[in-house]
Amino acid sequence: MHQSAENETCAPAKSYPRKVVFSICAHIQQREMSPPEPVFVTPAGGGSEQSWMAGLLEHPGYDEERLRRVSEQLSCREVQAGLLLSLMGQPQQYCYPSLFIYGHRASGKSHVVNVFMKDLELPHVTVSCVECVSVALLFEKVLRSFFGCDAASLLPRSPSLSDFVRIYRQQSSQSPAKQTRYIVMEKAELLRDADVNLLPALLRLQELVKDNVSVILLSEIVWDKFRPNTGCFEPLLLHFPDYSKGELQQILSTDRHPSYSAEFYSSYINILLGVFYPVCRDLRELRHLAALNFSKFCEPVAAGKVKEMDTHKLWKNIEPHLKKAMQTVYLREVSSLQWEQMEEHESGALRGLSAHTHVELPYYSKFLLIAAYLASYNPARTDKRFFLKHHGKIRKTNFLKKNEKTSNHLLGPKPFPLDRLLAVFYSVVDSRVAPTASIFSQISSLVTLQLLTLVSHDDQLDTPKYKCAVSLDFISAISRTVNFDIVKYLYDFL
C-alpha cells in the first residue's frame, strides 16, 4: 500500500528538480505518509482572460475560488507555486520543519510565499532579518503574531533561546495550532551574523517546541553557504530561477496604461527590453525604467506626429533617451518625476550630460571633490599662484617645461598626496572648517563610491596618495551647485 501510494506521489515529478523530489519521497517514505500532489487545470476555451497562464492550481484541503485568485497573482511562478503547494500539504497536516527557499533578487521568492499565506489565510508571522536587529526582537514578534501581546510580555529583558522555546511551549499547550504555523524569515543571508545557536535551532523548531509550525528561509544565496561547520538540520531546498525574456515581457506588459491599447504597451515593453535585458535583469529595476521612459515613448503618439503602430519611428525617437538612461540602471539617483522636470528645464550647459552627474553629495564632499580635481590636473608649483594671495606676478611662460606644454587633461589625472589635498581643500572652501574625522571619512567614502582613487599601498599610512576619477563636466556641474568657478583654478585654461 505505501508502495503505490509513494509511486503516485513521485509519478509526476519529472517536471520537478530532482534533488527537491527526493527529498520530498524520503521524507514521506521517513513518516509513511503522502500528501497529495497539486494538480495544474488549464482553462477550458482558450479564450480566457488566464489564457496566458500555464493553469490553475488544484489541492485538496483549499478552498477552489481561493487557489483560483493565488493562481491569478503568481504569473509565470506556476512551477514553483506548485512545489510549495506539495511541501506545504494541507493546513491540519503536519508540515515539513524548515524550507530554504533562494533565488536572486527579484525573482518572486517573498511574492509567491506572501501570496500563499494571506489569500489562504494561514497563520503566518514574516520577519525581516533586516529590521530585527536582535534575537530579542525577533522571539517578541513571533510570540506576539501567534500568541498575543500577553505571551510576548512573558520574556525577560535580554531572552535567550531557551526561554523563548519555553514560553512558546507553555502558551501552545495552551492554544494549539488548528493549522500549520509559518514563520517566514525575509533576507535570511544575515542570520549567519546572529548567535551560532540561533540558525539551527530554527531549522528544527518544531521538534523543540512540540508545535505543528514550520519556518521558511527566504533568501539570495544558496544553501551551502549558510551550513555551519558543525552541522545542522538539512531543510527541503526550493530554486526560484530568474525570469527569462519572455516571462519578463509578459509580467511587465500587465502594467500597461489604461489610456493606451495593450498592443502599444507591449510593444513599447519588448523595445525596453531589447536595450537593458543585456545589462539588467531585476524585475523591479525594469519595472522602474519601464514607468521612467514611457512618457517619452508616447510622445509622438500623444502629439499626432505618429500612430501607435509605427514601431520604427517610435524606436528612432526613444532610442537617445533609452541610452542615456542606460548609464542610470540600479542608481536610482532620481524619481520618475525628477527625471522629466530635468528633462523639461534642462539647461544649455548641462543638456547632454547624463544623470549621474547629478548625484547628490554632502556640502564638504563636494568641496573635497572639486580640491581633489584641481590636485589633480594642476602642477603642484602652481598652487602658490591660484591659492596665496601675494605671490607677485609669475608669467605662465616662466615654468613651463617640455613635459608640461601638453594639456594635463590629455595626459589624464596624476596623483598627489592627502597634506597638498587638505591645503587645497581649505583654500576653496567658503568657510573654516575645523580637520576633524569627519572629513576624512567623507574623503573615504569618495573614495568607496569610486569618485577618488587610492593608488598608494595600503600599508602607507601617514602619506597616502589619491588621483581625481571624475570628469570636466562632472567637476563642473559639481561646482555650479556650490557657485564655485572651477575653470578659473585650472591651469590649463590659463
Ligand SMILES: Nc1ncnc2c1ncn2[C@@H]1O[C@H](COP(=O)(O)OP(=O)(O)OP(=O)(O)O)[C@@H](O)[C@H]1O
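Numbering follows the first chain given and starts at 1. Note that this is a predicted model, so its numbers are computed, not measured. Definition used throughout: the rigid core is the maximal C-alpha set that superposes within 1.5 Å between two forms. Compared with the form predicted together with this ligand:
- In a rigid-core overlay of the protein, Arg420 has its C-alpha displaced by at least 2 Å between the two forms.
- Once the rigid core is used as the reference frame, the Cα position of Lys366 differs between the two forms by 2 Å or more.
- Leu446 shows a C-alpha shift of 2 Å or greater between the two forms [criterion: core-superposed Cα displacement of 2 Å].
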Contents of the next structure:
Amino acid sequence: MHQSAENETCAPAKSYPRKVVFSICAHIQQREMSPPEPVFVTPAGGGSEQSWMAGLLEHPGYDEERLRRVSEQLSCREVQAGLLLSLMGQPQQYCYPSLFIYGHRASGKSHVVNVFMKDLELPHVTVSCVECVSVALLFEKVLRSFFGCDAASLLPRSPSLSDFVRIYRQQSSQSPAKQTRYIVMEKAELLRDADVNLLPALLRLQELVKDNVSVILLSEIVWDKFRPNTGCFEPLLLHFPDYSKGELQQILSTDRHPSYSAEFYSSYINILLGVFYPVCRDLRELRHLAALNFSKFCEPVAAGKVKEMDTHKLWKNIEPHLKKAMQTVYLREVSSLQWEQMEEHESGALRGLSAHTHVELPYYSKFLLIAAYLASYNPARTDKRFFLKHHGKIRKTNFLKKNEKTSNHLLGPKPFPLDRLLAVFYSVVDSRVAPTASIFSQISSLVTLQLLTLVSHDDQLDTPKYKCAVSLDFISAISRTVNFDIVKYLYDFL
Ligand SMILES: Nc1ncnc2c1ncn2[C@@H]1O[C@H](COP(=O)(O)OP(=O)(O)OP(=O)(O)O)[C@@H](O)[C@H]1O
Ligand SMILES: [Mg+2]
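Okay, that is the form predicted alone; can I get the form predicted together with this ligand now?
What follows is the entire complex, opening with the chain shown before.
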C-alpha cells in the first residue's frame, strides 16, 4: 500500500521545481531501500546559495519587487526563507504535498510563512490547531477560504474526513487551483490528539483531493514525535534554529524609536541582551522587555542630564531596573502601569510582585485566608500568646517543647477545626464582624478556589477541618494588600 501511494504521489512531480525534484527523488530512492526516513532539507550548495546569504530572494514566477519586500522583512532567516521558496516552487507548479517546519518558540516560523503568504499573495488559509477544537471547524475554515461560504455549508453536521475530501474534490474540479493552495497549520503538535486519520490524511491531501494543495505544518516539536505507529507519508522537514545573540540584536534593533537615533536604540538593545540573554532567548519576551524598559533608559537623556552617547552613565542608570525586571521574565504578570508603581516602591516591599497580587479576593476572605494560614502553621497552644490581649508574659522558651524545634513551615500545613479558624479570624480582623452566612460562604469559596482544603469527611457537618493550601509568598502578598504584618504572628519567625 505504501508503494502504490508513493507512485501516485510521484505523479505530479513532473512539475515540481527542479531543486525539489532532486531532493524528492533522493528521498524516494532511499525509501525503496529502507523504511521511511524523514528528509531534512539543508542548503546543499548550488548557485543561488550566495543570493540567500546576501539576503535576496530570487525565484522565477514571482514578482521581483515583492520578493525584495519579503526579503526585507525576514532578516536573519535568509537561508530558511530561500529554502522554503525553492520548495514552494513557482506558484502554478505543484508543491511537495506537505512541509513540516519546526523550531523553538519565537524562532520565526509563523513570521516567515505569513510574510510569504501575505506579501506574495498566495492562496492560503492559516488554521490554528488551538482554535479549531473540532475537525468540523477545520474543514469548514479550509473550504470557506478556498471556495467560499457556499462550499462550507455543504458539510454535514458532524463531518467526517471523507465528507471533507468529497466536497473539496467536487469544488476543486469546478474551480481548479491556478496556483498552489496552502493550508498552514499552526501549533500542529495538537493534531496528534485529534482523530488518528487526520494527520496522515493532511500529509497526503494533495493526492486525496487531486488538487494543487500543500499543507505546511508548524510546530515546536520534532517530526519523530509525530510519526504515527502505522506509518504515514513523510513530509519534508525544515528546521528553524534558535536566533544567536547577534541575530537577536539585529532583529530587536529594527524596532527603534522615531525620536532617538538608531545607534542609541541599538546600544540599549546591547545592554538589554547583556542582562537578559543568559536567562531568556525568546524574541517575543525580549521585545516585550525592551519596550517596557526603554522609557526608563531614555529618562536621563530626556531630562538633559546625560548625552545619548554616554553609554556608561546610561548603563549605570538602567542596570538596577533591568535586574529587577529579571524577576518577572516570562511571567508577563506586570503590566506597564504596575511596573511604574513598582518602581515607586523603591523600598522593595513589592519585590517579586507576582501572580499572588492578581488573586482578587473579597476583603474578609483575605482575612479568613490569613487566619487559616496562621491556624495551619502555628501550634494551637500558641494562639493565646498571639491573639489574647492580656496574656501576661509568655516567652517563646516557655512554650517551646524540646521536640518542637523543627520549623512548622518545613512540616507543612496542619489541619485545624472551623472554631479555631473563626477565633483567629475575629482577632486578626480589626472591625467587628458578625458571624454571618456570608462569612461561612466565603470559607466554602476559598475551598472551591483550592486555597483551603477540606480534610474532614463531608458528613462531619458540625466540626469540619481545613488546611491552608497557600505558600508563604502568597499569603505575604495577600497580607500586604490589607496592611497586615503576618510575619509578626508566625511562631516560626519569632
Ligand atoms: N526574523 C525576524 N524578523 C523580525 N521579526 C521576527 C523575526 N522572527 C520572528 N519575529 C517576530 O517574533 C515574534 C515571534 O515569531 P513567530 O510568531 O514567527 O514565532 P514562532 O516560531 O511561530 O513561535 P511559536 O512556536 O510560538 O508559534 C513575532 O512577532 C515575529 O514577528
Ligand atoms: Mg507560530
